[in-house]
Structure formats: C-alpha cells, structure tokens
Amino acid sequence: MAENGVLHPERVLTLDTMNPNVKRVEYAVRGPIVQRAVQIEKELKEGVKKPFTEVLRANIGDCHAMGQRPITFLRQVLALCTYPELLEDNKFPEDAKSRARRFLAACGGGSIGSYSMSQGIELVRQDVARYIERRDGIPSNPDNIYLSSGASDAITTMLKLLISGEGATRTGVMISKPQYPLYSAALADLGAVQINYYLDESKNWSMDASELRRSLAEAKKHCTPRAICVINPGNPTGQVQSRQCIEDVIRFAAEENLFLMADEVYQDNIYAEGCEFNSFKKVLFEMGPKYSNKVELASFHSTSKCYMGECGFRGGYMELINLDPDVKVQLTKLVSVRLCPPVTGQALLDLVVNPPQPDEPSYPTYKKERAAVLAALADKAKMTEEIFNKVPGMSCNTVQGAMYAFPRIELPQKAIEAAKEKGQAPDMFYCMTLLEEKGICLVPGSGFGQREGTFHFRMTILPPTETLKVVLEKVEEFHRKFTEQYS
C-alpha cells in the first residue's frame, strides 16, 4: 500500500490485530445518525439544496449546546479561579471572590493549573460529603468520595475493579434495557458479560423484581453475576423510580450478593407530580443495618446535567459504601495513574455542592436562574409527552425526570422490510429518513436496547421552547407521512 509515495510494510496495528473488545464497542448517541448529521451540515454550508435550512439536533443531553444559559455564579467563580487578577475587579460580587480565594488556597501554588491529589482536592471532597449529608440526613465520609472526570469516568473505573475471570467465571454486570450506552460500551471494552434486565414500559419504565430474578437466573448459566447498575432518574427513558422500586433493588442486591452501582446524575431533574428523588444511599440506610452493613454501593453524580449543564468541564464524583479497605487501596492506585481529575471540573463541582446561601449577594440571581432552568424543562417535558401522545401510531410515557422522551412508534411491515433491505434496524431506518427529509437528529431506540418487536427513539427536551415546538411538529408531520408511505 502506497501512502504519500512511500510503500509501507505490513502494519503492526490493523483491524485483525487490534484489541477485539474495542471493535465490539457501540455508542449510539454519537453513532451513524450523528455522523450523517455532521455531513449534512457541511453540505448545507456548501450550498447543497435540502428540504430544510438547518439540522436541529435533539440527540444528546448537551445543555449549553442546546441553548441553555450558564448559571452566572458558577461562571463568575470559574473566571476568577482561572484568571485571579480579576479578583481586583469590582464587577464581581464578594461572595464569588471569597469562593475563588477559598478554592485557590486549596490548589498547589494557589493555581488552578496545578495537579491535585488523585482522589480529588480534599476541600472539595469535604464539601461533597456535607452536600450528601444535607441531601440524605446521613453522615458521609470525605475519604469515601472520589472526584472524577464526569460521572462516566468514575463508572468505568468501578467496572474495571469489578471485572475478572474467564468462561463461566467471567464477570456479568446487570444493566437495564433500555440503557445509556456508556454501560454496554464499557462492558464490551472490558470484556465483561452484559446481563440485560428489562424496564416495564407498561408501568412507566419501572423496575420489576421478578424481571431482575429472571435475568439473573438466565445469566448464571454462562457467567458469574457480580454487579447491578441502575440509572435513576432514567436515561433514555425519563422515569423516576419509586422508593418501593429502590427498596426492591437493594433487597435483591443483598440476597444475591451483588455490587450496586447507582447512576444519579439527573437527581435535580424531577418534573412529574408525585415524583421525588430518593438516593440509593438514603434508602439503603433507612432500611436498617441488615442492608446498610452489607450492600456494597457506588453512587455517581455529575456537573453535566441537572440545572448546571456544564458538560465540557467534566466534573463529577462517586461515593463508596462498604468497599473492602484493601480494594480501596487498589482503587486509589488505579485513579493515581491518570494523575487527577480536571481541576476546573473540581472547582465547578465545589460550587454545585456548595452554592450561594440566602445571606450572600449572589443568592437571588442564582436562585432565580436555577428555578427558571428547571421550570422550563418541566414545561417542555409535559409538552413533549402531550404532543407525542396525540400522534396516531406513537405513544410516550410521562417524562417524569431527566432530559429525554423515549416514545414508542408503530412501524408498518413495509417499513420494516425496507429497513431490512438496507441492513438497518427499523427504528434506525426511521430516524435516518427523518434526518434526510426533515433535518431532525434523533437516536433510534435500538441504540439503547428495547424489547424485541418494539421500536422507539430518544429525543432530548433541551432545545429552547420555540425550537422544541418546531422539532415536535416536524416529527409529527414526518411520522404521519412515513406511516402512510409504507402502509
């Protein structure tokens, strides 16, 4: 093979010689649909005529990319930390300055550009522990807090610790279907066995203990189940699990001796009447020592979601309960290899867990901005559900929390056959056709997992209200036309 006029001998790294686990990794949120959307955007810039003038992306929970405004206080303190000379500027409120000075004093050399401890800055871990104590009414030990590059980093780190064995002893990890594809991708990368348990769509995507037992019994035939992962509030399904469901999962984990991983990054995103967020830690301890002294729990939170939406700063943490002390030593060793989480992300996380207080000058603006973001999301969640449920051949459960709707779509047999001819999943064919005809970028349900014979797509509710209305109208119009065309 010639490259730049030079012949190369056989390469060391090829598709045949590379790590086979990497080839098994799939991540639908940034998969073929999004890649095609990028191509279409380039075509539009080059003057190629389309039935639309722009691509409207509703495929990913990237708040600021969707138009959400940053919270003023968070950005003020980050600006001060990044450029301390601004501390002399009287345009910044005094509480923002005091937060910046406090954080910088905890950094090596007083600079946000220095490394931190691998587990994270102690000051921030202390503030995270106090935040958890206020939230749950249960003590939290800063030594059990590990800061991370977003929640994803912490989740994959814990999976690395859990996974071992070969053949029948290979580690199996229970994940929900539908699921956020980080989990399936990480398990494929690490060579673990993915154990699927299905959420109950007929009960607003709730968890069912009998389904957990069915899934586990089947998995024990070919692997060694060691962990169960739960996303609450749900992604992509937007449900908020009831306290009863959480108790059922904790009992199940205790009975089956499973490590419990609780992804709680949307904990402030609760919209539906009668729903509330209950952390797995809070419920675990309120169930008493029989469970709180036994169940090993890792819970995760992030600065990327909720009202902050600061995805790019990559801030997050995990709290560990009942972790073996010897394993904790190994965990600390493992995170030290990456040196430390981003210090800017740690600064942002500290502000999220320790926001302005009522007696501070920034509090009124902070409170107003936070409330406005969450109220707008609640309105958009309701609007999305209502519009989808008026479309023939489409049904959508209540968007109780998080940032997504996951409606079910009925597809004609001719559309299913057309998709098969193209070598695509039917809902992939549907979403790709929607993108080409309407310029709307969604993610097919097949990228998240779903029961055989059912079809869905995930759509974020993040776009500004007027933009979201346009997206919903275009999806409705397309669905009617698509159904008619293939009937």
Second form
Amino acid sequence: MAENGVLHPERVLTLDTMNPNVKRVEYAVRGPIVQRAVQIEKELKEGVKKPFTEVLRANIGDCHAMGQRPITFLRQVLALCTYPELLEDNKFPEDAKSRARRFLAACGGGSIGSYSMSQGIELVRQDVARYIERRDGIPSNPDNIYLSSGASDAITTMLKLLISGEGATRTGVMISKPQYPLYSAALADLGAVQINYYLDESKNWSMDASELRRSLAEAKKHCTPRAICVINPGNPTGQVQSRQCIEDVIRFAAEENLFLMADEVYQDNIYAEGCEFNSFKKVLFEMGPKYSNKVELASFHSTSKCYMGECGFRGGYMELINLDPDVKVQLTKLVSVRLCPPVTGQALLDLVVNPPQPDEPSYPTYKKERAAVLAALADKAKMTEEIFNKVPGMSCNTVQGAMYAFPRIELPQKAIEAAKEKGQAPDMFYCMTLLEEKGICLVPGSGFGQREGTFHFRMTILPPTETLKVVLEKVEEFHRKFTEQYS
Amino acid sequence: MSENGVTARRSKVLTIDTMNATVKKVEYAVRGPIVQRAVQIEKELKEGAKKPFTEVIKANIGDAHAMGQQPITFFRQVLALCSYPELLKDGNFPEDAKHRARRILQGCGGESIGAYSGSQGIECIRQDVARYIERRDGGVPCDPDNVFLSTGASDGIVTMLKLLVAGEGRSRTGIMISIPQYPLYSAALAELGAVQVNYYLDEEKCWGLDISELQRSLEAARQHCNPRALCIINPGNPTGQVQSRQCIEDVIRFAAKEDLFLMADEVYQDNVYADGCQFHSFKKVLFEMGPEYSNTVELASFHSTSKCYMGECGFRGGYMEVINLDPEVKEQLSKLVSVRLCPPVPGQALMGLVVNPPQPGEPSYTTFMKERTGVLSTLAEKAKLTEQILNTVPGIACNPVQGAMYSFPRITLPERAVKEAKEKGQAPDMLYCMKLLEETGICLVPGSGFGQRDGTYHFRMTILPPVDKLQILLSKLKEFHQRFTQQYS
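Now show the form predicted together with its partner chain, given that the preceding structure was the form predicted alone.
Full complex below, order starting with the chain above.
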C-alpha cells in the first residue's frame, strides 16, 4: 500500500461508499453561509481588516446568543437540582427550593445524573399534561406525552415511524413551502418523499385548503402521502394561522387520511393584534368526536423558544392523540434505545409548564421577566416589518409571531445572472455579498423553499433593539446599493 | 361511514402494518419486557400488593446514581455556577470551580449555557478533550477538529453507523459486533437496515477476542453482505473484559488488512479493576504501531460522561474522536450533526470538566481525588465480591469482572426449564429472569438480550447497588438459583 514512502490507500468510508441519503441532507440554518460567517469571525480575530468589526449572526433562533437573559426562577431551580447543597442556602426563594426538591424526588437516587424513564420522568409528564389542559381546556393523558431532546428529536422520531413502502407506496410527507429545514433534512435522511404545499405570501403566508388538495393530488401520482406537517406559528414565515384555517387543515387531514404533525414551538411568541394561538389539539376536540376520535395528531413543543430561549438545554415534548396502541408500543421501544432525554432539559420543561403562581414569592419577578422578553420581541417584530417595508424592492409580511422576518426581495436580472454564473441560488449570492460587505449573516430563502422566481431571506428579530435597528439600516443600505450595482 | 348510528371503524393511518418496517425489528433488552414487568411490579407494591419482597432492585441498567452513588462535588459545583452565574459571587464556592465556570460560560453564546453551541460542540471543550486524549495516550497528538461532542456516546455511535450504511443486497453494509454485545449496536443496525455480523468472544478465555474468530466471521459475512466496519467495546459490556494490548494490536492489524472501519467504544475506560489489567486506547496503540497503520486505519473512538467514576447518565454527555476520516465524509458528518443543532450544553460542560479535572495544588483537588478513588475502589470491591459469590453457586460460573459495571455469569438451566421456556415462546434465560423478578424483586437482563453461544444461558447484573445491598442481592440470587434448579430437576 506504500509506494516510495507515500501512502495512498483507498479509504473504507468515502463519498462514494457512504450513506447516499445523508448526502442529500441540507440544513441551511447552519449551512454554507454560516460556515463563511465563522471563517470571517476567525479572520477578524486574526486582525484582518474588513468593512465591519463584528459579524452579526441573525441566522438562527438563538435568543441567549443575542443577549436575551434567562428567566431567573428557571436557572435558580436548575442550580438547586444540580447542586442540592444549595437547598440550605437562604439566598434562594422557597418556591424554587420546593420545585427542586419535588423534581429531585422524582429522579433515581434523588440525582439528575440518573437516567430517567425513556418516555421522560412521570412527574414532568403529569405537569405537562396539566399545562396542556389549562391551555386547551381539554383533558390530556400523561401517558400520551413523550419528553424529547428538543422538539427536533420527537419530530424526527415520528417521521421515522411513518416511513415505509417503496416506489409508488413510499411514504410522502406534506410540509409547507417555505418550511423549517429540519423537515426537508429529516425526510432526505429517511428517504421519504417530500410533498410541498405553498403558503400564500399574498395572504400573510396563510394556508389554503385548495392548495393542500392540489399538492396532495399531485403527490398521489408518485408516492403514498401519509402525513401533513404544519408549523404554527410559522418558521420562517411567522404567520399565526387563524382558527378557521386550523379547522380546515384538520378537516383536510381527516378526509384524506393523513397523520397530522403540529409543530407549535413558538406558541407563546404571538405579537400581532388580532392574532391568537389556537392549538391543533384544542381545535380538534372542539370540532367534536367525529374528528377528535379519528384524527391522528402529534403536537410538538420545546424549551428553546417562547420567552425562555433555552436552546442549549435541549428540552421538548410531544403529545400524541389517537395513536394506534400497537404503534405506541413500538414508539416506546424505539425511544428506549437512546435511554432518555437530557434530565436537565426535562427539569427545565417541568418549570416552563409549571411556573411560579400568583401567590408564590418568585411570581412578580418571573412575570416581569417573561412579559419583558415577549414585549421586546413584539416591538422588534413590528420595527422590523416597518423598516423593511420602507425599502424599495423589499416587502415584508407582518411578523405575526415566532422570531423571524422573511421579507421578499427583488433582485435585478444582472444579479440573478451573476449568481447563476457562480452556481449559486440568487438569494444566496445576495446574502453572501451582504455578509462580506456588512458582516450580517442571514439565511437565503432558498434554504427554506419559496415559489420559483421569488427570493427571500430569513432574519431573526433577536438582536437587542438598538443593534437590530443598526442591522436593519445596514440591510437597507446594502439592498439599495446592491440593486444599483446590478442595474 | 355511519350506518344505523354505528360508525364504521376506519383503519388508522399509522398502524403496525403501515409503519416503518425496520423499527419493528429493533429490540433493546436493557429496557425491554423484563424491565416493563419490573415497573409494573413497583406500581403494584405501591398500591399495597403483597409480595415476597418489599422493593424491586433494578440491577438491569448501568445507572450508578440510581443505585445511590454520589455525584462528584466539583462537577456539580461548576455546573451549578454555569446554570446560575449569580453564584459566582457566592463565597461558598471554591475558586477553581468558579474559574472553570467562567471559562465555560465564555465559550457559550451570550455567555449562557442556554445558547445553542456550534454543532460539533463548544470549541474550548473540544480543545480540553484533545488535551485529555493526548495526556492519556502518552503524547499522541489530538486535533480538536477531529473531536465531535455528542448526546451521550450512543448518539455518536449511531451517527457513525448511519454514515457507514450503504448498498443493497450483497453489497449492503455489514457491521461486525461482538457476541455478547451492548444491544444499542444490534438496535441501531436493525433500524438502519444494515447487516449485523457477529463475532464470538471466548468465554473460556475470559471473553477474550480471537483473530481467527474474527476471520471466520468476516469470511462467512462476505457471502451475503459487504462488511465495512468492526465495532469493539473495551472494557466490555456486558462481559467486563479488558482486552490486552496484544489483542488490541491484533484487531488493528486485522482491520487494516481487511479494510474495516474501526469503532472503539471506550466508555468504561476508567472502570478497570482486575490486577494485571490496564486500559489501552485503540488510538494510542494504533499510533504506537507506526505510520503504516496510523496513517491508514480509519478509527472512531467513543467516550461518555455516563460511566467511569462520574456516572452522570442523565446529562447525556459524550464525544467521539475520528482518526483518518476522509475529509469529504467529515464535511458530510458536520452537515449531518448540524441538523440537530447541538448536543445538550450542560452535558458538554460536564464533559469539559471530566477531561479537565482539578489539578494538584487546586483547592478542589483533595476532595475530588478522594471521591473519585472512593467510587472506583468501591466498584472494584463489588466486582470482586460479585465474582466470588456467584462462583460459589453450583450451576453458576462467573468470569472475573475485569472492568465496566456488570457481571455476566453463565447459568446452567435444567432441561425441563429449557423445555417450559420454549413452550411459552420465551428464551430460557428470560424465563429464569422473569421468575427471579417475580419471586425476589430482583431485575436483571437475560443473556439472550445481548447474544450468546447457542445452548448457553447468561444474565447481566450490574455491580452498582451499595455493598450491603449487593451482598443481599447475591445471596437471594444464590437461593433462587438453587431453588430453581431443584424445582426443574
């Protein structure tokens, strides 16, 4: 294998021999543009001169990275659970201590270092069930709740269960265009068929039953559609679906025998007047037994978004409605192989669904912090929409909820051509240029999907208000210049 | 759909028939039917049901804290400081803990452990892991860029197996794994639709690995699949053997000769008890074998925060180091892990402490060393105790528990018991373990859940319960075995 001291063996694991599905996976939120951003940050550290002094990462829904503070109560309880010696420290409020004791009592050996049940600590699942009941006014069975490592984990698990068949019988899964690219990545990895249904940009990114039907009819020609995924509030689009719309989707799923996957991780992130979060489960049950006894539904939630923003803890859960009992046995078996979700994430989730109550010492601070985070996000959502809509060649739908603006950008023909020459999607070309010139990192709309011939980018609304203002101004400047340059 | 007020029962969308076929093939005995029954029994006890015992002893899973082992103080202090940085002002925390916490927080977005980290894991922690590996392996260099933090070792293992799976029919990827094995491997291979290629460990030689057996297994496998990788667990699970250095060299030579990607599961690397046994990392041995091997053999080594002296299973901390991974495949790997964003940050922080513990001269050093030594020496005691007691039972033969956390004794079952099990459609050692559970409340995992030579039976029992409890457990087990043997004579 060695010739003249030079070794050139054929490796075992190469691009040709590796898993072909994995090669098809893309995840734009941490894709090429972010890799370039990281590289630029390194260059800046090494003293390279650039037209900016720092890279602004507005590519990912990571609140704390953008300066948002954790909720005090949550972190106090987590510290107490982590180092129970602190239970004797009088700097901690009694309600935090009692939550910590309660949680520890539910852990093996009274330690968060033990594995938990694979489905998640029973106490936490009971608390989650009560949260769901309070939110929806509908009973929830803790046994239908599975805690997970972030919502992504549970979503992937359910998609995995749904995949079967080959060729024309291969599972098809409906997902919005635009979508959060976890879905497209998971479907590629699993070798499932991705079925796109367009959201209507002219109607604030709402869903349309006729579009669902069109998409489904088309898909039936080449696969077996089995599920429909909805993200509400939407990512990247930020729309909060109306109650009517949710009913229509449920009716559609019931008529067309589709498993319904409701990604509701932004359920507290609602900003626009007249918008309200309606959980799929609640609407399903309010539609009566004809639907609530039949439609198979999985709803997902997470500790990464809302007002907590605790992305790093990887906390989450899913609730299953009308899941076949034999399949449930299989699901339980499947999650057991990975032992359990991180216990610190489970603890965090427990606090999120069981926060300080009005009569408890931590309540005023908790309430204040929570309200402040959500109010700031609402402000920034509005500001972003307003500023973008003033820019010629940019139009931004109302950021009704979630954490992102997804404005449409007009690109001059010359820019489109320049992009094509580089083998780049035009909005990737735009975003890359923005990154190099202004140090602002956004994700091109092509990473999420969009109607042919349209271009967008996704920008988070997370930087602190002052910084966000500066970012928006710079994007505006850039857009004008770019448009001029390529005219 | 509705006739005479009777609603016709429509078939669900997601049923046992329409669901993913490979998922149905997955089994994971460590949390399988016997544990489900144990949980049920615990509920019955809570409801006041009368049983010949007052509690269930879960000796089925390698969960040290659940069995009463205490966390390492220093680790929990730093993690608490990271969780609630207000505590950095608290005079009750030692300076070295605060220093570690500040360093970790500085490596986090917005200085919060609530931020996502880079998908490969926090850079300063990967650097610490690299330094740990270098110290451990006598100076063999480690590049932090080859280190991927993960959600427990299981996550890294499954990711690598996924990358390796390709082809169809005769060209379908085959993966070699020991019999007995830790059933994460068989479960992952079933789920991925890969071909499991078994090689037997030699019970007569303390579960040692035999190259001729590897050769036999590989040749047989080549008839029907494309073997691409060899997985080895050292120290072993469930078997507890600590492979000799010679053996490790032989395996590396075999992998090089046969073009196999080597996967070294080394999560029990600190759990080495028996005299004359020593942990040798695959990487160290690989590099000591010279460039002919160290430049060519593709290796992934796995470690975790769940075992050793920490036992922090719930944190889901882990890492893998990849050696000689094709650069284009590495890009694909980075892309793949990016979809799940990042491993849990508290687990990353914990791993950072495990690989960078208190040093002599630091305030926390004395306590840290005492606690660490305490845990490991207790485990060594219990390993020996278990082996000794089990070997006094006629019909039970237990190899020395050289390392890890389990005994895996061979049990002789009377022919009548084997027959009854077969009639019930149960593996004979499952019948045995189920009866043991019902009669004594002791929960073990039957050997059939890990794999064993045909016609032999085993169980896996952890050595984790506190010494006095373990003694009671072992004596109840002894009584049970004698009773069972008599009953089925």
